[in-house]
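One chain comes next, on its own, written out as structure tokens in the form predicted on its own.
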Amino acid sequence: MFRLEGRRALITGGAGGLGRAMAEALAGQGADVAVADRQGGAAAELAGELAGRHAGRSFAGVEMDVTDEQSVADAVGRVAAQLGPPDVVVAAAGIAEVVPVEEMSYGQWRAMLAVHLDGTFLAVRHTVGPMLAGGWGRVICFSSVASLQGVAGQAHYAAGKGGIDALVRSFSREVADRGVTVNAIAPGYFESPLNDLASPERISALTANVPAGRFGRPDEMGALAVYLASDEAAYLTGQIISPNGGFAYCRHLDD
């Protein structure tokens, strides 16, 4: 169950820690992957590193801006060019701050929205027509738990995600009927770079609340991106699905 030999995966923000995890747990699975990155190098890094654990497959390293409709343009083609065209795109490239909405710049307001909203949008645009030609694909587009509760100090990180909840549920049932699903993963806190920005007390407030004791491991998630890639995930689309060790918010957080 689960495999996925034959398939072509693309993953935005591919070199990141989660991004990593996903694309080790894809191709451990089968799949030719592509990682794409606004950081080239580490792109190609990690690529080549997948390259040397799994002879005679495909991999490719790209650099890819998903704030710029012509950068993830291009980055597609070079992926197409050397893969084939992608079957399984995974949007997970992201950013984070914690800013309080009085203090939030429009610039910081927008450039959050262009990573999170806009390049998932173009990821999927510029991916999905080969899918549906093909009458296969999968699509795994990147929420948090922030859009489903909210976070105080994040409202724009939380409004992207919730931008992609609706992008998802709405793009699903326009092609659940051609062989593509769409889905998010809404993950709690996991172990990551981007946690690094919260100070220590903060990181320990937030595993106090969360009642596995812990933040989830970067290979849990590339477990369920497997699922949700493989032919056994058929018959679930529209999803918004939430690992968080049952995380529960607590008020004294937004202190």
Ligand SMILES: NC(=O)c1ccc[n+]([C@@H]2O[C@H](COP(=O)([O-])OP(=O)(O)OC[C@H]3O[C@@H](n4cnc5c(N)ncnc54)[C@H](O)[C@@H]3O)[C@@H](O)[C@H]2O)c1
Given for the second form:
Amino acid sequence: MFRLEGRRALITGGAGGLGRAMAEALAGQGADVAVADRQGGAAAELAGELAGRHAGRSFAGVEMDVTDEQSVADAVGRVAAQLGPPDVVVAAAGIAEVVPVEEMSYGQWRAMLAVHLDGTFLAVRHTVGPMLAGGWGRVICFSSVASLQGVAGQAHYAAGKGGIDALVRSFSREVADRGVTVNAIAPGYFESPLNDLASPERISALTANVPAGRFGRPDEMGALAVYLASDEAAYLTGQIISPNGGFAYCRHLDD
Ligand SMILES: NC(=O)c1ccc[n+]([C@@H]2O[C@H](COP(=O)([O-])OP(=O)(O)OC[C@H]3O[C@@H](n4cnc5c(N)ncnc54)[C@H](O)[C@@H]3O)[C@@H](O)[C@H]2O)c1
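Could I see the form predicted in complex with the ligand next, after the form predicted on its own?
So here's everything in the complex, that chain up top.
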């Protein structure tokens, strides 16, 4: 079960903490992987590492800015030329900041929605055609507990993630009878560079509210991505799945 030989996965934000873990996990199960990231050098480096570990398979590292449609189209074209058209897309590019709404500029609001909501749409829009034509595909988007619960200081981030949830629920219905599943992973708190900006006090307050008593490890995300990408997950679509260590409403997030 869960073998991915012959699959071609494109991961946006693939050079990030969770992106890297998913790239390694998908490659480990047999998929060819394209790492796409605003940090083109880091994407190429990871693709090179994967190629070193999995001889005879194809990997690509491409620079892609998910907020720029031409950049997405060009990068997907380069991936298709090197690997063939992706049949798994993981939209994991993301940024985060903490800023109260009363201090938030319209530019900050727009920039957050551009990466998360527009970026997810563009990655999906530019990859899903060949999946539908071939009758098999897996779309894996990234939401957050911020969407499911709300987080003070991250209204723009949470709004972007809420939009992704609605995109997933709607788009999954459009394609459910054509072999393409569309789901979102809504993580709780994971060890990744995204949380580097959080103060030690915030990290320990958050951890105290995770029943599992710790942040998630990126390899735990890898295993979930493998499952969602697999043939075995064919009947799972339109879902927002939250690996979060039992995390529920957290008073400290509103402090
Ligand atoms: N780590 C967590 O605790 C957590 C919790 C909930 C949701 N998430 C979501 O998971 C996803 C992955 O997060 P992560 O923890 O790996 O973050 P990360 O910061 O480690 O990685 C994000 C990656 O996205 C890339 N990126 C940013 N803007 C981009 C753009 N415009 N175009 C292309 N690439 C861009 C960055 O270069 C980086 O490599 C994000 O969508 C994030 O919102 C993470």
